[in-house]
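The chain below stands alone and is given in structure tokens; this is the form predicted on its own.
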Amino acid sequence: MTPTLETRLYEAVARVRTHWRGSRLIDGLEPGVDGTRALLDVARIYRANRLEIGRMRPLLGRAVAGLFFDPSLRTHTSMEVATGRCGGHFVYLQGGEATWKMEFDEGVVMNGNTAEHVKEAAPVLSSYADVLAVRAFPRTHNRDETVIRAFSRYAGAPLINLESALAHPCQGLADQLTMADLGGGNSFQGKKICLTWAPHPKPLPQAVPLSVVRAAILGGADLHVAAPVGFDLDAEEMDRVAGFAADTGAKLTLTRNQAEATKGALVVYAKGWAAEDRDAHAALAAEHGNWTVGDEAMRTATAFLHCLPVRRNVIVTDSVLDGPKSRVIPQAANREPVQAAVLLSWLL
């Protein structure tokens, strides 16, 4: 007898829990190789049956509190839709002016413009919601990850990082799902993936490119990271994720040659990030206008990806973004099922 959708969903969630018992999704490496694969299986079930799962309302009575210190279009919408479609309730909280200004430093005398300390805010929110989801990406290269690490320390509820200075794990999960789709099924093992720096006038954080690296390594890709001199990714984070390569068979190549990195790639993933000398970023980025991804870079590649929002004719040309190799819309759509998979795996 064919198992019911409910049975398949519960069995898939059970497989996640076999490999991942954690209650924090901070950088995307927490589920490990097998836990990530199991999460993506839950996401595929959800994606193929979302309306029926919506009628099942498996998370009825559950609540997710989303605290956004920075703006969002896809992350907020996909998280709220995933929660609601599963039958849960999403509470949107805008940090900064719309809530009390929050303090994160220890031992501080709060006689300035901060009115609430994270030591109270995180546990209070945890008493209301079954999951906390926090988005806070400072414009500086904050290796301490001050906001998300503070919430992780003091929150009693499970916690999802909705983007910080060094990580965007839900984007990474969506990227893995998209790359697996492009790989012809459930895997992109051994496939050539190119992550290329592209010029951007602002010194953007490394959250997305580092999450692309984590996603590609967890998926066993032949990853080529192309960037000009002065735009290398965080060495400590790159070394840490490279440790997973032995478990997945992944390969990692760092190069200054964008043309070689894009040649024959299954995916060309373009993203701008800050120069190592942030004060000189604008001038340095302007010197590399030829790194904009155009038709020649995509000539032998299969698909173009970008996390969005994207600056047209700066990061990528109109001809590529509007062309047949662009997969940025289905890539963005995959945010909903992977986020639903995390919630279901924690709360079902």
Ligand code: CP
Given for the second form:
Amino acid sequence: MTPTLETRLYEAVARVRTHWRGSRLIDGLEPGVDGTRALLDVARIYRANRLEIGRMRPLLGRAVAGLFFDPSLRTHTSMEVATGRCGGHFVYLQGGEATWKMEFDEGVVMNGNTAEHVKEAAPVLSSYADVLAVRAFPRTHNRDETVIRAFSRYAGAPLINLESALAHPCQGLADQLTMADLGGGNSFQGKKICLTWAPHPKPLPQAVPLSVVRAAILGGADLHVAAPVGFDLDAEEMDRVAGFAADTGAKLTLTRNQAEATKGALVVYAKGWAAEDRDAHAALAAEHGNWTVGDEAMRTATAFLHCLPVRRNVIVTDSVLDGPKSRVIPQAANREPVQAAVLLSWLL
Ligand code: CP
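Alt. form predicted together with phosphoric acid mono(formamide)ester, vs. the form predicted on its own above:
Expanding to the full complex; the earlier chain stays at the top.
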């Protein structure tokens, strides 16, 4: 007898739980190799059956509080839709604007403009919501991950990082799902994936590029990371994720040559990030204007990806973004199923 959708969903969630018992998704490595594969299986079941799962209302009575210290189009919408479609309730909170301005440092005399400490805010929100989800990506390179680490320390509820200085784990999961789709099945094992730096006027955090690296290594890719001198990714984070390559068969090549990195790639993933010398970022980024991804870079590649929002004709040309190799819309659409998979795996 063919198992019902409900049985398949519960069994897939149970497989996630055998590999991942944690209640924190901070850098995206927490579920491990097998837990991540199991999560992506749940996401595929959700994606193929979301209306029917919506009718099942598996998260009825559950609540997710989403606290956003920074703007969002995709992350906010996809989290709210995933929660609502599963029958749960999503509360949107704008950090520091419609909520009290929050303090994160210890031992502070709070007689300035911060009105509430995270030590109270995180447990209070945890008393209402079954899951907290927080977005805070500081404009400076913040190795300490001050905001998300403070929430992790003081929140009793499970916690999802919706993008911090060093990680965007939900984007990483959606990227894995998208790359596996492009790989022609449930995997992109051994496929060439190119992550290329591209010019951007602002010194952006490394959350997305590091999450692409984590996604590619967890998926066992032949990953080529191309960046000009002065734009290397965080060495400590790169070393940490490289430790997973032995388990997945992934290969990692760092290069200054964008043309070589893009040649024959299944995916060319473009992203701007800050120069190591942030004060020199604008000048250095302008110097490397020829790193904009155009038709020549895509000539022998299969697909173009970017997390969005993207600056047209700065990161990538109109002709690539509007052309047949661009997969940025299905990539963004994959945010909903992977986030639903995380919620279902924690709350079902
Ligand atoms: N990719 C992404 O996280 O988009 P938003 O910043 O719009 O949420």
